[in-house]
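The chain below stands alone and is given as structure tokens, in the form predicted alone.
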Amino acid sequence: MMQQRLSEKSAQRKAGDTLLSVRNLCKHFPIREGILQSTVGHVRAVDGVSFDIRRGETVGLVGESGCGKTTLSQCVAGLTTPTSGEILFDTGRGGPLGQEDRIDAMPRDRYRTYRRNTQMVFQDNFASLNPRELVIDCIGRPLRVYNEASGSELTERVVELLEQVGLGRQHLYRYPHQFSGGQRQRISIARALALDPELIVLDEPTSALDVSVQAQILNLLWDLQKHRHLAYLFVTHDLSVVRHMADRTVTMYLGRVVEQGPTETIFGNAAHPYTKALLAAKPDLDDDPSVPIATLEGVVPDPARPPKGCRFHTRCPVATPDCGWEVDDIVRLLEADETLFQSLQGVARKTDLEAGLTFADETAAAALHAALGSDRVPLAMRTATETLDLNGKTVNIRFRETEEVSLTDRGEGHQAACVLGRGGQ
């Protein structure tokens, strides 16, 4: 019976059609301080992200920890309300995706269709399963909520789902703690499949598993996708998994997409220095063990005050004067020098590119003035500095004005947000 339902539904799904479209999505979390908990700023976890997911394809979402991958995946799954932007989902209305397909503007019946067709598998398979519920209750709950089955029919449906993920009837009346990590993840996948969704959001589903178990889960997901014609949003930091599973890859850094395109293109001809750095840092069995693994220098900037222009320029090994240098870059350098930072009194800004840094004494101001003209400052930052004057206890600084670095086409569906290679550079 289930096979017949799957065949009928799969016949209605056309490969290549856009299933979900994310447009300029933002999710900002307020920073509150004081007794009255006043909002003093926002953490820009997701800041203007756009991409599409087509029916039957896997989109890999990669990046360092803290780049906004999980927040974005929760927005797509409807578990977190975006601050702004649009998420469009095809619920079978017909025609291209439009404003009628926005999940925050759908009528209740269509929104219910969206929620049942978008399921999520979480990274922590133990926390995502109710420890007080039996397996039959964990997997059967979606079927009961949507009035899909009850009684003996529900039991048989759950058994069919368990068998599809490599488990069986003997596991119906056990609790989550009685299973291994890999088995719990199979139960989570079975629960996500219960309502026969079109899109499954996978939030690092294999990161907490042994290597051999990871391979089993990945092969299971591959087989399920072919059998059910599923679309996956695969969130991970493991580039080997992305290359194995994803049709297209989206690279995020500090809340923004810095590169996206066909997976083979990303791995074979990456255009953004951040993507190249991630690929270089990936260990390989063929690597010479005597050669140190490449690592990124510096730390990820505060997402509450991300850098202007290209957000990666503060750590980029090939940064240029046009990457968007600003006064906050000077402040970040001061934070690394505790003595100078403690002597800093304030920043009197005139524009985003110009400021006066005032110190407690002229010696500290002179030290910063000398440092900004030395090799302690990246060459690209020194080149982008148009004004650097010392006036007593104040250092006046102005940087070259540059445009926002946005995604540009690199050919065949490949886009990158980097000034290198853009416009003939």
Ligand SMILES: Nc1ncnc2c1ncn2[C@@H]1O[C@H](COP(=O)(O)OP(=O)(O)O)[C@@H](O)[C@H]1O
Second form
Amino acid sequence: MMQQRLSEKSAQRKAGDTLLSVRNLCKHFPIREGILQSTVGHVRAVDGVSFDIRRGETVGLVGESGCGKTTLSQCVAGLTTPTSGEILFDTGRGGPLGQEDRIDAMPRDRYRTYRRNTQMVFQDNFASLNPRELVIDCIGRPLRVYNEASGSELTERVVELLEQVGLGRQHLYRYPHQFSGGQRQRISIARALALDPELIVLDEPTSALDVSVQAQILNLLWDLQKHRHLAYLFVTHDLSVVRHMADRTVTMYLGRVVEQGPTETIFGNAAHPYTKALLAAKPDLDDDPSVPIATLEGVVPDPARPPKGCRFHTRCPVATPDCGWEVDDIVRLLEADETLFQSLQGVARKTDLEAGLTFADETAAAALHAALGSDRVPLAMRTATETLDLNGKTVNIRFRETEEVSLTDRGEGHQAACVLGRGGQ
Ligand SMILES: Nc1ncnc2c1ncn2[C@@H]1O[C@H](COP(=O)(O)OP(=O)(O)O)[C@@H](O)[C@H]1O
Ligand code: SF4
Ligand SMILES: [Mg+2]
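Switch over from the form predicted alone to the form predicted in complex with the named molecule, please.
Following is the full complex, with the preceding chain placed first.
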């Protein structure tokens, strides 16, 4: 019966069609302070992200911790409301995706279709499975909520699902703690499959598992995709997993997509220095483990005040004067130098690119002035400086204007947001 249901549904699904489209999506979290809990800023967790997921494909989403992968996944799965931007989902209305397919504006019945067709599997299955719930209730709940089955039919449907993930009837009446981590993840996958979705968002689904168990779960996901014609949004910080699983790869940095394209292209011919650094830092599993690995220097800047221009410019080893240097780069520099930072009395900002920094004494001002003209700051930043004046206790600085750094086409579905290689540079 299950096979028949699946083949009917598969016949309606056309591989390659866009199933979900994310357009200029933002999710900002307010930062509240004080007794009145007034909003003093926003964490820009997802800040203008666009990409598509096609039917039956796996899109790998990679990036360092904190870059917004989980927040983006939750928006895609409808578990949190974006601050702005659009998510379009093909509920079978016919025709190309458009404004009528916005999940926040579609009629109730089509919204239900979207929700049942988009499921999520979390990294932490201890948190996502209710410890007091039997397996049959956990996997059966979506079927009950959507009035798909009840009574003995529901039991048989749950048994079918358990068998599809390598478990069986004997597991129906057990609690989550009676299973291993890998088995619990199989239960989460069975629950996600219950309504026969078209898309599963997998947020680090194997990160908490031992390597051998990881491989089993990846194989299971691979087999399920082939049989059910599923699309996956596969979130991971492990590039070797993406390489094996994803048709296309999207790299995120500080709430933005910096590169996307066919996985082969990303791994063989990455254009963005951040993707290149990730690849160097986390080589393929097949690589020789005795070879030293390069890592990225510095830390990810605060997502409440992301750098201007290219957000990676504070860490980029090949940054140019056109990458978005700004007054905040000097503030970050000062924050790293305790003595100078303590004697900073004020930053009179005219724009993001121009300010006067006043210090407690002339010596401190002269020290900053000297530092900004020396190799203590990257050459690209010095070259981007149009004005650098010392005036008593004040250093006046102005950076040159630069263009926004956005994704540009690099051919064959490959896009990167970097001034290098853009328009023949
Ligand atoms: N509910 C929340 N409230 C405030 N900030 C949040 C919340 N959820 C996530 N963040 C912040 O948003 C940024 C992105 O987080 P997340 O999406 O979890 O990234 P990732 O999954 O890539 O590690 C981080 O700076 C995180 O601290
Ligand atoms: S635009 Fe390119 S070169 Fe410039 S900082 Fe960003 S990644 Fe580096
Ligand atoms: Mg996460």
